[in-house]
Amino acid sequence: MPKIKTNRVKYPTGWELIEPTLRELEAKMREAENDTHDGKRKCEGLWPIFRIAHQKSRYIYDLYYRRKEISKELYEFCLEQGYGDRNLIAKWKKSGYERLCCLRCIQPRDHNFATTCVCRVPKHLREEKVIECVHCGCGGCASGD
């Protein structure tokens, strides 16, 4: 027999210290997906979601990691609803990748001449001072900087 779906989910403990904050990037979220594109770049559409999604992963990241609040079942838990990208996670725990912006930067089928993109180049070897990455606007990610 196939399994009966519910709509109950049982919330760790601690959720309800992350809560709010989880529901508020969600709302900036669904703002940022219903908001016009009129007079932008077609790339430039998808920015404020991206920067979003880094937040709510970043959050979660720093709970867990670097202040160490919430449980590791409460961090499970997070990622298993979809609150944070555990592959963009995984990046930032390795030397290097501290402050990716997102993980279409470091894909080199993404990008010319097969390397990574632009905003990866630390900002002392650039010779554009201002720059914006096609894929997720950032200035700047290289942990070099």
Given for the second form:
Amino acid sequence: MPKIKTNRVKYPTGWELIEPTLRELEAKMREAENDTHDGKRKCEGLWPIFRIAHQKSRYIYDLYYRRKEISKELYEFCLEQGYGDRNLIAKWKKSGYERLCCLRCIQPRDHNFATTCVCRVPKHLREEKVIECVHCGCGGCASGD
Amino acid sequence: MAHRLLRDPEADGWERSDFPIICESCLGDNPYLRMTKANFDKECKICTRPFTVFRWRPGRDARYKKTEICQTCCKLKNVCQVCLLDLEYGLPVQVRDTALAINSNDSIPRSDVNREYFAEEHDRRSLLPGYIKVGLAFLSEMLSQCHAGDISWCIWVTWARAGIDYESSFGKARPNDTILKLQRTTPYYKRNRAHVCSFYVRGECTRGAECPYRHEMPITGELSQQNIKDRYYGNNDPVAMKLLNKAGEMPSLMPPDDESIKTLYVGGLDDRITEQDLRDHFYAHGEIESVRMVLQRACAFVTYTTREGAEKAAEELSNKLVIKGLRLKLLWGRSQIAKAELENHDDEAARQQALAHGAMLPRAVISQQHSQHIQLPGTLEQPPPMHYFNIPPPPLERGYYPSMDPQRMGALVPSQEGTGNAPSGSGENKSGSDKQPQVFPYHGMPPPQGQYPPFYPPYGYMPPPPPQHYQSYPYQHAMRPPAPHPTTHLYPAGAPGSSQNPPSGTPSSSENPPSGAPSSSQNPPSGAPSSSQIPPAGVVNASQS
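Given the form predicted alone above, I would also like to look at the protein as it appears in the form predicted together with the partner chain.
Okay, now the whole complex, with that chain kicking things off.
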């Protein structure tokens, strides 16, 4: 029986430059996944997951769109491999959503009055100056803040 | 209860409603309110049947509130679905029941089955159209009249059958004194604040500024031991105990010893309350001599013509004076002597400055000027009197200037005949007789003379020095007569020009000596209406409260 090659992934050029950072973020994610919920509120459990996912996507997005340091090939490769969230990055390209924290926070169907999350409200428009949104613990991700 | 799953909730009498039955405080001050509704979401904390839960945020710095008991339970006691306080008075059930001497409890069964049956029966009854209910009530009333001849007994029976049938009793049970004393007149939004953070209390709240709960230590004490069922049924409610104690201990107004005080102080006014409102409320207790509103201080002074009227009003209105939903403070006016002395000591300097002009005159002259309310050019620092009654000052005073008064510097003019052209001269007698109708334009009759014991201030007036430079008066400061320290008052009492505030205790007529007689007492021979500038009793309070 022929040996099945599991490692057929062909890494594009430049991968070795971004790999350590991505590995580090992966490790952090794994740690967050395995973390206990002790002493946390019910809604707080997923906050680290959301934050690290945001961080990874943001890294890739920055490298490609802002700093333009990686090739399109490598960028596509990262998204395909699941290092970044394609949908979240798609939102970041829209004006007004440049700093969006997570996709749940802009989902009107998930909110009581068909609105978005409180973290989407610009700071000068909201009464409570310090907030933590219930979905991802975001403290405010409106573009102007 | 498996059978419930198989049956139609409506048939089971589960509550489904479109709007909660809540009090104003729980609704909050925000006119743009968003509420969520969840059918059969929770069980009622009293009857444990499922009911429609509404949830909303009653204002900016409020926590989310939700309905806690079902509408059946809330209607049985006529309480708010959230705070369990009476919908009409905002008082705990126990306070209301004690005050109204009703017992809304014995009819509500406590055991599960009975309670459920009772609630369903009540719902069914309340589904009847209103007019049928009224008809039934009337019928039963008639019947019971035949039997017992007592309508109230019948009403009691109706209540006893289904808790309190508030719809039929509405307007019949008049709020009594206790309720009037205790009920809130405005919504109390402080009740909607966030709860105290329990983590903070234990010293382990890690959220810091993000924590939406209050970081305060809870107030412990008797009031913190509350229980929703006790509050609903009205037993052992610590809040009710406290309120009832408070009602019992509320001091009644002690009439002051000084029998000449017939003025009541009303505090806490705002611009919604007009003078007519005050009159309407106070007239029932006696004839009103005057009502003077001091808008700057948000208070008013009501003067009765008789002491009895004032006492009656103070007794009946104290602690429960509510006009247009505003709870007002009622106190007795203060003695005039006290006021005079107080002013004398306290703000003499300020007064002198305000009357810089007048300070050059002999004191008696000043007092006279003020009693006639001449607006000297120099004394305009004090605001011109406002005409509350919108009555233009009497024309007599119109063309009157200080220089036209021959007695101004204290010259001795035998009587008012001698004054001739000088309008209104300074004859105090004249001001006593002529001006009375102007001073009390709305009261028909001047206050009876006997009511005002002649009053001479202890400090007395020194006879003014003979006028030396009558004509040169205002401009020759060097000629200033050695004025005794002026004890003038900012509010001339019996001033005819101040017809807007008919003086409460300032009977110019009675205090002033009779006409031509240079009074026997310390009054200066000429035109110094001795103590007529003693302010009305009301002014005393104005400065006080």
